[in-house]
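Given as structure tokens, the chain that follows is alone and in the form predicted alone.
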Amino acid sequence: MRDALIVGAGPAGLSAAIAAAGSGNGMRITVLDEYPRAGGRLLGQLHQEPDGSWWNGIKEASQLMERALRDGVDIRTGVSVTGLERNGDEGWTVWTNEGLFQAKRLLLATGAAESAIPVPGWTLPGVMSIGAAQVMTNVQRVKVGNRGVVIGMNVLAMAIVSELRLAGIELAAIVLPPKNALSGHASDPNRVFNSLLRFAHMAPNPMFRWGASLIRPSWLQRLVVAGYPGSGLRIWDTPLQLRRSALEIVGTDSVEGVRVAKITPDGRVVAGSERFVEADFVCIAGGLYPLAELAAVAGCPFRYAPQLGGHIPLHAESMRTPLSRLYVAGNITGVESAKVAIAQGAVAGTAMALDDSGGASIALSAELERAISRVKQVRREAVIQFHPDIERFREQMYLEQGTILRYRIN
């Protein structure tokens, strides 16, 4: 039986990985992914900091199997994890296409997915997911296409824009969904307006986050959306068109264009003002969501946390649940970026250490507390925020928790 198994080859579960076996518990880990490579969603990020330098995510995520490789971590790629379950006191099994496992401890790393919108004619070949494009270009490096269109407005999908735009890919504009009972805020001009506004440092142009910057009372909002020019602002030489919707993607046998119209700022479409887009791709930029159905499996209990993007496990700030010896890290306890993800699964790690230890070891304990505080530091630092009030919702959260600390984890 191993010590911990780790669900997950993502930043998360490699830095659990890494902080686990380098406790000197001598634990044996194994870490377990479906995905062909280790890495998770670091494979397809590639940025400039604001200090000019630059996040490649296949080179952190290289360096970080490189290290739990170096420290003894067994990573086994292409393993699907079809179910678990808990062995009492005494540990968890989990099957998968590759056999049973069995482990003390089991930390869930499992990430996060792509919400989608329905779009009308969106199961046409050349329609995918933001997240799908970004793993095309910068993993595979296969050109998406030749002249696309981005239906959604998000966190998500501008980082993804800059990085298209960076690999030479045409994109003729950015436009809102269409307006139906799953779109939600996503298609209401005032309400996405707002949330550009939280990233606005992320713009290449000075000017548009010099003016983003004073642009904080509703009112004045209101009114920037209501003068907003129908041909868009261009940011990365992409017109983003905050004042047209999506209604169709046009095609045969492939996308050959998108059909869209003017809405007015609460986002009901302007009669007569249809027009179409040429485009031989479409990306849909939906968000994403917290990937935990094998914690619901487990039976762990949740929590609806709109802030961190769905639903999740209820946890402690340890990563501890209130199951005996199953830990959470990374998107799955709330999306936010990787390297929050990181600096969790070295609270998950060390925990699990911890824990392994009997609870017994000070060094542990002392070097638990200091992994926490650097997450409240890295997610203070983050330069993508996914949700607004991450981190007071955060405190708020683990304060009304307070008791899971009281878990006793064997």
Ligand SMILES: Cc1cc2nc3c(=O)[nH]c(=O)nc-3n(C[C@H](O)[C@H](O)[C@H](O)COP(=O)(O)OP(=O)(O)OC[C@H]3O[C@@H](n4cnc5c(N)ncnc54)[C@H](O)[C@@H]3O)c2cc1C
The other form holds:
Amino acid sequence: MRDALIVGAGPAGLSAAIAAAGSGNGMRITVLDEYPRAGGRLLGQLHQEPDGSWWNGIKEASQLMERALRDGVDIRTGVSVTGLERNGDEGWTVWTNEGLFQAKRLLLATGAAESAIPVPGWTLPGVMSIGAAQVMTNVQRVKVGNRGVVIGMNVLAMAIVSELRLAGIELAAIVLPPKNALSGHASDPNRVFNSLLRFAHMAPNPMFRWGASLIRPSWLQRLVVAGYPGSGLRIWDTPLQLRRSALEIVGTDSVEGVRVAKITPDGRVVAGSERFVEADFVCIAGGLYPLAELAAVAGCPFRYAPQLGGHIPLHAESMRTPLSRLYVAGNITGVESAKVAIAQGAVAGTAMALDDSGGASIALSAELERAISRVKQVRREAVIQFHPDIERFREQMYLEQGTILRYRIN
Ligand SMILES: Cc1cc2nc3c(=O)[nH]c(=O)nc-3n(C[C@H](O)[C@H](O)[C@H](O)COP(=O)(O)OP(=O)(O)OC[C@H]3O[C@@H](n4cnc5c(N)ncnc54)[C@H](O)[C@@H]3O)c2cc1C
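One more: the block was the form predicted alone; return the form predicted in complex with this ligand.
Every chain and every other molecule in the complex is listed next, the one we just looked at coming first.
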């Protein structure tokens, strides 16, 4: 039987494997991932850091994979985990398309998934999620189209718009989704503007960054939204049209364009303001939520955490869950950047190694505390913050649990 099985070869899973394999316990570790290539969502990432250097996800993923392989980690791709079951206090059995796997400890690092916002016409060929456009562009190196429209404004959309522009793809506009039961705050210009200010530091134009830093009071934000130019403000050479909403994606056999209309500051369509924007592809950006179904199948208790993207498995700062020998790390615990996922993976891997030693290793206990502190530091310095108040919310959640879960040998 393996000492540890890790589901997900993204940054969290690979980093956990490296920490556990390098702990000196001689742990035998297998990492499973359903995608043909290890790296998870890292593979699609390409952005410039504040110091001017480039974050190249493909390179980061290769480095993590090489380190894991060097430490003897068994990485298997194309293996999809469909179910799991606890073997009393002995560990876990996992069901996959390649048969059963058993291990003393199980770490779930399955990442996040994209939320969908329905828009009339969204089944036409040429409509995709913004994350699919990222993968096609940066991983598969396929041009998604010649001229696109992005429906939805959030931090992920902004990051990927900059990547599409880097690849030379023209974007006609970024507009809001239509107001419907599922679009919620994403179709409200005031709410969206408030959230855009949180990642204005990513904007390429220094005037934009400086201006955004001044617009803090809510009355001033409402004033800016009320006077927002109808043609939008250009960001990465693309009009960010906060006061326009997509009504329908139009086309016969594939996307031909998007019908858009002006909207009031509270998101109501202005009658007679419709126009047609020509495009041959459309990206829908509905945001991310933690992909946590396997934790539910395991019977792990959950908590609703809108600040972290949705329902998350209950866990401690040590990444232990209340279930014996079950751990979580990365976006399954809340949507954050890849660097945070790497830091959380190191915590989970160290916790597994410490528990494997029966809690006896003073060196591993000290390393676990250091790894927990590192997560907080990385979180504070993260360029991409998916939600406000993540740190405060996590502190509160961990405090409510008390210290039992954090220090219990699992
Ligand atoms: C579409 C999208 C785009 C993103 N873009 C960015 C970005 O540009 N910048 C940024 O900082 N963050 C981005 N993120 C957030 C991103 O998830 C984190 O940065 C980071 O990759 C999270 O790491 P992780 O290891 O938790 O999960 P992931 O990187 O998502 O890795 C999880 C892995 O688990 C595997 N998996 C899931 N379920 C199963 C199963 N049942 N069986 C087997 N394998 C399974 C997946 O195939 C995947 O490889 C994006 C997320 C998404 C969903």
